[in-house]
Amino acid sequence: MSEKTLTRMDLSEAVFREVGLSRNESAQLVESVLRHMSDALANGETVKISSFGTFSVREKSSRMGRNPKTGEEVPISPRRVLSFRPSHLMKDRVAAGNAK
């Protein structure tokens, strides 16, 4: 399984190597695309990208959870959670990438 992570930056530059944008211009694109994803799901709207997945954020209710250390009860206060859930595609191209 590989290291490697992908970043803005390589985001960026595979659109100015695709779409043929300035480097400049490539990376505001990218910027202007996560901030309008994150900015949505802000603002608890769902963010479906087709052949991709959806995100969303769930509201989480408060809870009894437990230590592990020591076994005491502590309360969980409620919150909200991003989550993500890929599309079949997805799911069956990365499926067959880890089948090399």
Given for the second form:
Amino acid sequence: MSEKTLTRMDLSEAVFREVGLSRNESAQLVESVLRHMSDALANGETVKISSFGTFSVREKSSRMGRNPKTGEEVPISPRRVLSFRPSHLMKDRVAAGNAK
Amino acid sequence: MIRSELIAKISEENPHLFQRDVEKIVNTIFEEIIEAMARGDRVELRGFGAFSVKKRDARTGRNPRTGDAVDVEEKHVPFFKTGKLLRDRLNGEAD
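To complete the pair, please output the form predicted together with its partner chain; the form predicted alone was given just before.
In what comes next, the whole complex appears, and the chain from above leads the way.
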């Protein structure tokens, strides 16, 4: 497996190639997409991108945790966590692409 | 928020772009992420999160209705880990 890591730069390069805007503007648009998705999630909204997947915010209630090193009990406050559920299309393409 | 609402927001902020170009931009971003994972690559978007591929080993599963043993082949599944900044924002700790 190649195991490369792509970043924002690779995404903006793809936008630059596909749409023909400047590199600078392509980078700004990638940033806007991520910002709008983050803003919606921070407001507690679900972000559902068809044929990609669904990001949703889940409320976790408070619980007692334990410091694994000392064994000491520590309260964990209620928190919101993000979960991502990939679409069937994404699952199928990832499974097919990585099959031996 | 759904894909079309995301496209509408980006279009609003960029009145100089045709809506069809904004659609293409948004679709390109998501397509590029899927293609990367289909190659086994990771996509790391600082502050937002990272998409990666996890391997699930072959196992013997059971048909829950009949209880029959079935061989489940090794497979690869998409995985997303939330970035620190976004995780903090969800809990109102940043902004």
